[in-house]
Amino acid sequence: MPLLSRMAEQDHEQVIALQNRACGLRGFLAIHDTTLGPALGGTRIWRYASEAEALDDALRLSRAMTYKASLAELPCGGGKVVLIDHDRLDRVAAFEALGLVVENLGGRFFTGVDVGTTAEDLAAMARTTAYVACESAPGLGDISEHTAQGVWQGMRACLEALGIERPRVAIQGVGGVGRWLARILHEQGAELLVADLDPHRAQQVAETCGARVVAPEEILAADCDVFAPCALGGVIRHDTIPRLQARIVCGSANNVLATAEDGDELARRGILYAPDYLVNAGGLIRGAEFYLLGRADSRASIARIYDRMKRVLALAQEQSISTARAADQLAEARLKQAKTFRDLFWGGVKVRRPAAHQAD
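How about this chain only, in the form predicted alone?
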C-alpha cells in the first residue's frame, strides 16, 4: 500500500523516511498528531525483518503516543522514530544524523530513549539537536520507575474491580520497567513469576523480589491473576489469547494487542485488559511535565492513572464494550474537542519550543 494511503488510515500528519548511505542510517520518523502540542515519542532501534515492518511499527507506536498523551491530559501529541539496526550501521554517526533531522523540525517533535537506545545514543543526538531528552538530567528521575509506578496504579484499579487482594502476577520481561514493577509489586505483597530472554537478569530479579523464574515460552500461559507484558508488543493475539490463564492483562509494553479485535476477544472471555497506553503513561507524564512544563514532581499526576483506569472500566461496563475501545473513546473525545477549539480560535497548530530549551 502506498505511504500516503497508510498515513491516511489513522490520520498521520507526517512521516519522514530516513536514509544516509555514509553512516547506514535507515528508518522512519512518524508524527501522528500535534493538535494538543508538539509530538513526543522515543527513538527505537531494532533488527527489523523489513522496511515494511519498521514503518508499521513507527505508525502504530506514534499513534499510541498521541492517545497516551490525550488520555493523560498532557499538552503534547504523539510521534516515534524507528531505526533499522544492521551490521553496517555507524551508530554514533547515525544518531548524530538523526539529530539534524529532528532539529530541522523546529520543535514539532521531541524524542528520548526507547527500546534499543542507550544514553550514548541520546548523547550523540544531543550534539546536533536540542530536542532530545537527557535521561541523566538532574530532577528528571528514572523514567523506567515512573512508568512502572503508572502500571501499578492501573493494575491496582483492575485488582480492586475484581476483588483480588494478594495477586499472583506473571511479568514477561524484567528489563528497566519490568524490574521496577517487580520491586513495587513485591513491596505490595504480590506473588511473582518472572521471565526474561536474559536468564541472568530474570534470576537477579527473582532473588531480589522473591519471585519464581518461568521459561519465556511458558510465562504467557502461567497460572496467575495478572499477566504483565513488559517487553515488546503484539503478544496478545488470536493464537495466544486461548492460552491465557490470567484474569487481568496489565503491563508496560506498547501495542500489547495485535489488533483492536483482540481487545474485544479478551472482553468476551471475561479477561480484564488495562489499555497499554493508559497504564504505561507514567514515563511520558514525567517527561512532558519536566521538559515542557518545568514541574519538579509528577507523582500526583502519575497516581491519577488509577482514576483514569476506573473511568475506563466504568465506561466499558456502561456501554458493554471492551476497555480498549472505551479508552480510545476517551482519548479521541479530548482530541476532537481540542481540534474544534483550534479550528475556531487558532486556525492551526501552535507548536511550542520545549521549556528546557527556550532561548533567553
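Residue numbers count along the first chain shown, from 1. Throughout, rigid core stands for the largest set of C-alpha atoms superposing within 1.5 Å between the two forms. Just so it is clear, the model here is predicted, and its values are computed rather than measured. First, how it differs from the form predicted in complex with ligand NAD.
- With the core superposed, Ala52 shows a C-alpha displacement of at least 2 Å between the two forms.
- Relative to the superposed core, Gln149 shifts its CA atom by less than 2 Å between the two forms.
- Put the two forms on the same core and the Cα of Ile84 is off by 2 Å or more between the two forms.
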Given for the second form:
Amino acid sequence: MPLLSRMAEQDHEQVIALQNRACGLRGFLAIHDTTLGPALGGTRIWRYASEAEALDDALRLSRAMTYKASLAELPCGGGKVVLIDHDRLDRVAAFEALGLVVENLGGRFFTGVDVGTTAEDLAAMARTTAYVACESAPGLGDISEHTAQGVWQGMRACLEALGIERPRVAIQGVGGVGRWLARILHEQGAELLVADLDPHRAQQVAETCGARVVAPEEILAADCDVFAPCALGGVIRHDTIPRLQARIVCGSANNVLATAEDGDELARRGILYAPDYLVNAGGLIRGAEFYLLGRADSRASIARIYDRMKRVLALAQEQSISTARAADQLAEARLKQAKTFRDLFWGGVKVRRPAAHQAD
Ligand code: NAD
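Hand over the structure of the form predicted in complex with ligand NAD; the form predicted alone is what we had up.
Once more the chain from above appears, this time first in line as the rest of the complex follows.
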C-alpha cells in the first residue's frame, strides 16, 4: 500500500524518511498525533530485514504512543523514530544528523531512549538538538523504577478486583523494569517466581527478593496468580494462552498481546488482562512531567494508574468487552474530545502564511 494511504489508515500526521548517504542514516520519523501536545517517542535502532518492516514499526509504535499518552492524561501526543542498523553506519554522525532533523521540528517531537539506543547515541543527538531526553539528567530518577511502580499500581487494582491478598507472581524477564518490580512486590509480601535468559540476573533477584528461579521456557505456564511479562512483546498468543495458569496478566512489556483477539480470548477464559500501555506508562509519565512540565516528583501521577485500571475494569464489565478494548475506548475518547475542543475553539487546523508573505 502506498505511504499516504498507510498514513491515512491510522491517521498519522507526518512521516519523515531519513536518509544521509555520508553517514549511512536510514529510517523513519513518524508523528502520529499532536492534538494533545508535542509528540513524544523513543528512538529505536534495529537490524530490520527491510525498509518496509522499519516503516511498519514506526507507524505502529508512534500510534501506540498517542494512545499511551492519552490514557495517561498527559499533554502530549505520539511519535517514534525507527533507524535501520547496518554495517556501514557511522553511528555517531548518524545520531548527530538525526538530532538536526528533530531540532528542525522545533519541539513538535521529543525523543529519548528505546530498544537499541545507548547513552552515547543520545549524547550524540543532544549535540544537535535540545529535544532529546538523556536518562542521566539530574533529578529525573530511574525511568525503569517509575515504570515498575506503575505496573505495581495496575496490578494492585487487578488483585483487589479478584480479592487476592498475598499473590504469587511469575516475572518473565528481570532486567531494568522486572528487577524493580520484583523488589516492590517483595516489599508487598508477594511470593515470587522469576526467569531470565541471563541466569545471573535471575539469581541476583532470587537472592535479594527471596524469589524462586524458573527456567525461561517454564515461566509462562508457572503455577501463580499473576503472570508479569517484563521482557518481550507478543507473548500472549493463541498457542500460549491455553498454557497460562495465572488469573491475571500484568507486566511492563509492550505489545503483550499478539493480536486484539488474544485479549478477547483472555476475557473469555476469565483471565484479567492489565492493558500493557496503561500499566507501563510510569516511565513516560515521569519523562513527560520532568521534561515538559518541570515536575520534581511524579509519584502521585503514577499512582493514578491504579484508578485508571479500575476504570478500565468497570468499563469492560459494563460493556462486556475485553479490558484491552476498554482501554482503547478511553484513550480514543480523550483524543476525540480534544479534537472537538480544538475544532470548536480554533476552527480546526489553520495553515498560516509566513509573516514575510502576508503583505502581498
Ligand atoms: P531490559 O532489556 O532491561 O530487560 C529485559 C530482560 O528480559 C533482560 O534481562 C532479558 O535477558 C530478559 N529476557 C528476554 N527474553 C526473555 C525470555 N524469553 N524469557 C525470560 N527473560 C527474557 O528491558 P526493560 O527496560 O526492563 O524493559 C522490559 C520490557 O518493558 C520491554 O518490553 C520494554 O519495551 C518494556 N517497557 C520498558 C520501559 C522502561 O521504562 N524501561 C517502559 C515501558 C515499557
